[in-house]
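Starting off, we have a lone chain in the form predicted alone, written out as structure tokens.
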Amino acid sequence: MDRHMNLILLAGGFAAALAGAFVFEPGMLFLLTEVMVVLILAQMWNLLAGFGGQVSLGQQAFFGLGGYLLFLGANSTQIPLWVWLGVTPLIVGLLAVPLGLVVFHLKNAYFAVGMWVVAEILAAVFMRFDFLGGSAGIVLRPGGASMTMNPERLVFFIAAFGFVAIIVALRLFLKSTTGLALLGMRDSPDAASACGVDVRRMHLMVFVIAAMGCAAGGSLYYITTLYISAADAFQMNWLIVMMFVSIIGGLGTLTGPIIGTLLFIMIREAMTSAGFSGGTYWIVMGALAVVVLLLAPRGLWPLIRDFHFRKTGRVTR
């Protein structure tokens, strides 16, 4: 059953996505790209977080990575743009993995706070140096030319049949003997290790996974935008979203992180066509995590799953 599921996502998946690139217009386009993008950032936030157990403040050093390394190396050779869109979240993924055999040495509280430097430090060295773009960021001219054709088509294709992707992958990862051991490994990392799980090359595992996936996240919006600068991709808020809509949704499931991207997007864009200013939203989103917490503090998805059960009394994942 759960195979057929699987490939029935899949197919619906692709369908969806090819048939939305045709059917909507450029400007609509663009949000729903935003959308994927923010729904693949929090699946991974979500998976590093609330399935793996590392809470990290630094994840927006992945994206903006990707964005950077894509721009950088698409605009200095002449291989083309959408062979550095697969190759770009892989560098970022080797990237990760010394990096986080440095970090792993923080625990807890400062293992987050040690990744929220990483992505300061990164977004200094970005603005500091010409050649990496500057304070003026860098403007997308593959191979050099300016681009010829809008992407956002291929783009939205490519974000939202990737979403499904990722969706189908994690439900396999996480029925799978090492999905398994990954969460047991989040509810106690000594009883996991007792078992013989290799915590830490878990950890590892998670922390690339998750780098990639931000990374590609970042590749895709950046091309959208055309342009990248480092004070916007690795900013902070790229991180609040992640936290926002995995938490409020509910961590450590996949569903969770849906119901938060829908809510923020709807609640941001209702209030920017009411003519709100840009980030005044932000105050309705904090009060509704607060609300939301203090009623329901597994988060929006459990509270949904917990009544449907005891309506019905059947489980819904």
Given for the second form:
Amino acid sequence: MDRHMNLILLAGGFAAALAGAFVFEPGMLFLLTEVMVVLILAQMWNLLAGFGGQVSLGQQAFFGLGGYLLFLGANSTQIPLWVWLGVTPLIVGLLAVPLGLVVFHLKNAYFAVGMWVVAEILAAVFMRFDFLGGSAGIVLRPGGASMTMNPERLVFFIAAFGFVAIIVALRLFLKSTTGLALLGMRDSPDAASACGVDVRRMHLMVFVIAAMGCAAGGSLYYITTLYISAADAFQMNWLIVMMFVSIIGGLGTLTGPIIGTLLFIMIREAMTSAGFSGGTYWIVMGALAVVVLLLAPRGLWPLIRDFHFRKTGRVTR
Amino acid sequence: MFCEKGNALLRATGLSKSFNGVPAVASVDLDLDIGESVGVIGPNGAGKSTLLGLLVGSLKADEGRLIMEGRDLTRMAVHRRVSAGIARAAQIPQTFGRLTVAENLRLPAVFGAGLHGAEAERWVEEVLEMCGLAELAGTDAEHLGLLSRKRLELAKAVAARPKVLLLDEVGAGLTEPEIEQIMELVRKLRDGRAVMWVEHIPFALRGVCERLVVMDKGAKILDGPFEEVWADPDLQAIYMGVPDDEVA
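Could the form predicted together with its partner chain be given as well, to go with the form predicted alone?
Next comes the full complex, this chain leading.
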């Protein structure tokens, strides 16, 4: 049953991503790619904080690194852009191992702020050095030449199918015994280690996966914009989006961040098209977060699930 | 002394732990053997729970050594000690609220006892049955009552298949009939392992343990056959002269 569900998800995701890539016009594809990127980012922050219990305020570091590595790599070599798209998350994942071993010495709030500092340091470094783009940033010129194709269709397809694949992978993972250990750690890391779980190793694993996912998100997003700057790539707003949609939707669930993302994008698009300028929608998002956290501290999806359970007596996970 | 044998299953020598300069456990020597069940009593603050913490690895000893079957566990992390064969049922049940009772037991069965697949499933079923939790197997742990949570905490320790099973006040907060159920369970668990039970309820220990350790102010004061230690004037003195039946 579950296996069928996963296959259906993969096949359906593939078909929908392919169809979407052909049907929609570029402006819409740009927006939808952003939606997919936010979905991926949210799921990664959710994995790290919601399931792994490691609240990080610095995931924008990996997002920015993902974008920059892709630009620097593709611009300065003849290796195709699409190869870099695949390689970048791997490199960032490798970098996350030593970083994790260092920042794990910080606990809880110190870890959260420590990661924020890491992101700020990276922003400062990329802004300071001209060979990294400096304060002017970098334009995407694969192999030194201007982009000859419009990447939106392919990027949307990769992002959309990638997101579905990530969901299926997470579903499989959470069903495994390693996933069960992570679900246990969500309730109590101490109890998990008392059961023989190597909590530190699990933390490192989740940290690396989340770093890779955020890097992939950064790579995908900045291919569509064709331009990257440190002020944009390492900005805190990326983190705030991940946190908001995860917490509003329901931390520690796979469905919650999807609901949160849809709400976020709908509110933003509705307000922007109604003529509210710039970041006004953040006020609404902030107010919504406060209301949700007051009325349903576990987020919207657990609320819906409990309601459904009371109505039908059936548990939806 | 009662425990001066050649090859103990678990041997602690000179275990010490201070918190901010105040000694909580002071140079405790302890041997545990397979088939033994040892009760530990002592006033509040005597260092009983701290001693268990040192054995299980949630606390790091300032001094002393811990050897199990010839392996030095002194610097070993909690999760590796579980695999090596030491498990504790904690005073406050540390259950996984959002996992089912069966899933709560699968974790120690897989990561503690090192079982896989069908073997792990069978063992979980067995522990569920043994601990009287079979009917609650599919219930999320957060919906359990206190007795069931205490049972689950005990079952989690058992599911790791420890050679040394440490029980920290697993009877605290329960009614007398409930404590008797827990005693019944602990009696079943004695075979093939060493059980060490810290408890404030003397009748529970008396019904299960044949050896008794008395701690006071971080030190091990008495250690020997249960009735002998129980009758010792020093024990009476620690409890300020309160006669046997009133303590019980």
